[in-house]
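There is one chain below, alone, in structure tokens, taken in the form predicted on its own.
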Amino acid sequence: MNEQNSTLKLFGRQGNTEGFELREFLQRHIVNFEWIEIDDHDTCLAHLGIPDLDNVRFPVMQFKDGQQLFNPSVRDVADRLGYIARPRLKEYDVSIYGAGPAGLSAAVYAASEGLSTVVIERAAVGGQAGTSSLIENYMGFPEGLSGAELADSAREQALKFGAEIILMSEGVKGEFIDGRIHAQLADGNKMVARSNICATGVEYRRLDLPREDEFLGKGVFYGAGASEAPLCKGKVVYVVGGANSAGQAAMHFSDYAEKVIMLVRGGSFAGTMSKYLYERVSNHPRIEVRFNTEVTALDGDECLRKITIKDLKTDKEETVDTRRLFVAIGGKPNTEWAKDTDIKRDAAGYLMTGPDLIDNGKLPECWKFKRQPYYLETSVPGSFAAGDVRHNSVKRAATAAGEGAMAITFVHRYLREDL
């Protein structure tokens, strides 16, 4: 048996960062693991064999061959399982960036139809979708599924087909040369494609609250926070939010907390939460909602204690006690890397496409073709733009697969303008 398919321990201490990334990392991945807090020196001696836990660099990953890692990074963990590999090829027919929806996706399509493809993913497959609890509303799946499942599979699905997926790896620099993107990548690899597909979704926004790094991992968290919710048994949690992704988390949580206090800065979920959901969590007897409030202030000593939180009808502000709150307000696109390209961007910082780079029937001055621009390629031809990242796209899981089948019939005729 596979590590992948065994049951690794993670021990650690309530708390601490290191033990929630790689639980996050593990669920997202579909790797069973079980999770063990150990909190006492006898406990550290009876698993550990270590009798003063003080002299333990948790967290500790223990896996099936006895074989354990103190304090390892995500990446120290992900190398052990099999994950990182080194780009293969000199040069690439597309490379894609980002591993959510639309980036696996076309990976599928690209591959299977032989182009030779890479997907560089700084992080987990799945983008925000894959920290999803469940996705109810994706085709082909009545009972839903969730979205470490639909990621995992896509992931599989990928390289039967021959694409090359390299995990904990981001582009730090590109360059678009003789008709090619030379990468940079931070691990010191460099890659050359003839065509590229940005798919790198957009980024948890933050409350931009006082101590808030300081909390992260150690009760704050951003979106659905799936690998958390055993962990909440019998506690109150909060999730602040109104769209789909808060709803699923706080109908997640409620199966394991006592209660589920949903905080969402609007009057109702008019236009931001799909009926079917709202209605479930509208009438479920451990999820209540307040409209109109918002979170002021975070409070604690080695983790979150405490929370203020403010009503905007009456100004009136409250603290309370709480150990969990998980944030999902949406997110920004992650779109840095292009501010030193000729690859427009709008206001927001989302990526440029198609007609909408047409301003008062002009296309960009660094356009050079003589067509315009296809629907999903940006101000640079033969780079694309699918997903969430893109302007004016539909910020749905399915969407974002369909973007990304749509980008590889564009890429195929790119490459046959470049013969």
Ligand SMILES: Cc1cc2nc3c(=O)[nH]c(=O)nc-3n(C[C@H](O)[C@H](O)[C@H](O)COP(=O)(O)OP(=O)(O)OC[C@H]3O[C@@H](n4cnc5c(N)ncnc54)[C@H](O)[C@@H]3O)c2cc1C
The other form holds:
Amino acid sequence: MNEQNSTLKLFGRQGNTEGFELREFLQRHIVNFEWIEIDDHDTCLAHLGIPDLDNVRFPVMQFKDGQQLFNPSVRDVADRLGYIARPRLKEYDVSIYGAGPAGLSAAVYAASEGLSTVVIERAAVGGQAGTSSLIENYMGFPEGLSGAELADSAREQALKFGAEIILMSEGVKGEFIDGRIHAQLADGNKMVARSNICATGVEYRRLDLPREDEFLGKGVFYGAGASEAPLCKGKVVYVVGGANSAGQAAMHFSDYAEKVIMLVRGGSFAGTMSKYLYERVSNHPRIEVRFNTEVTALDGDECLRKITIKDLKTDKEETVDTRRLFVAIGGKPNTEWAKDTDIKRDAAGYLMTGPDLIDNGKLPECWKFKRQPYYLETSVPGSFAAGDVRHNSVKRAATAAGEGAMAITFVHRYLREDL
Ligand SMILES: Cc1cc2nc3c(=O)[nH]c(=O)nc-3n(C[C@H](O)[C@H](O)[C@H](O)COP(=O)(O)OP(=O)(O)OC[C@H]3O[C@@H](n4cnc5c(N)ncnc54)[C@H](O)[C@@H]3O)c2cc1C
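Other form of same protein, the form predicted in complex with this ligand, not the form predicted on its own:
What follows is the whole complex; the chain from before opens it.
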């Protein structure tokens, strides 16, 4: 049995949400682990061999061989588990940025069709879908499947065909020289490829409230927070948002929490949540939905303790106790890296591709090719966009995966062109 499949132990202080990033990483990579709360000096001595818990830098990650890392970063743990790889080649046929459904699907098709393929992912595989507790509308899985399962199988499949997946690595700047993309990575390294696919998706939108950063992972969580659900046993948790991701989160937490309160800015779920989901949410005995509400303040000490909720119809505010606030209010595209390039973005930052690049019958001036851009091609030939990051994309796991696969067809055509 390799380390990934054995039980690792993660020790942390009771009631404190420290270690959230580690729990999230392990859960998203389907690594079996046990979360053990250390609530007094005796348990500290029994589990860690240290008599005074105040002398311990929590969280503590203990591996199968007994090695312990005190307050490690996600990178430290990923490295120890063998997830951090170095690129094997100097140049690839295709480099893919982002390992969400679009990037992973592109990697499976590219590698299986003989292209040398590298995927650069700044966090964990699966992207947004990887945070979902249950995806029920993905074709072929009538009972649904968790985002982590979907991501992990796709990762395995891409690796099987020979793709390289480099985690904890972020593309920060792209340059297009001699028909190659030279991407600058956050760690100072460069990645060179003959074509590339941007599948960097979207990033969670924040509430933009004072102290939000301070409580991040310490009571305030973005997305579905799938790894946190078992820690919500018997508690009242709040979920902000009225779309599918918020609905899924509420359903998932309702298996553990005493009560889930959804705070929805709009007056209904119409047009924001799938019918099957809003019927379940609305009829669930432990889920309460409060329409026309928003969170206006966060309060606490070392972790979140209280939130203030405003009724948008009456302007009345109410402050309630809670240690768990899950925010699922959509996102904005991850395209900062493209801002100094010829790649065209729309006003919100999404990447323009194919026919959307034509404005008043004209292609952008930077487009020097005689042919029209392919459907998923950006304004830089050989550079494609797939999934949520693309202007006018449908925000669904299956469509992102479909676009990732389709982008590879265009990569083949581009690489065959006589440049
Ligand atoms: C909680 C939740 C539940 C959902 N449930 C469903 C569902 O049930 N059904 C459904 O169809 N859809 C669902 N969705 C939507 C679906 O997950 C997305 O549409 C899909 O994940 C988009 O895939 P993507 O690959 O385009 O982008 P993403 O999933 O956003 O992945 C982008 C990846 O790129 C990485 N990245 C970003 N910038 C960089 C960079 N500069 N360098 C390297 N890597 C970078 C990110 O870390 C991320 O891993 C859900 C979304 C959420 C948040």
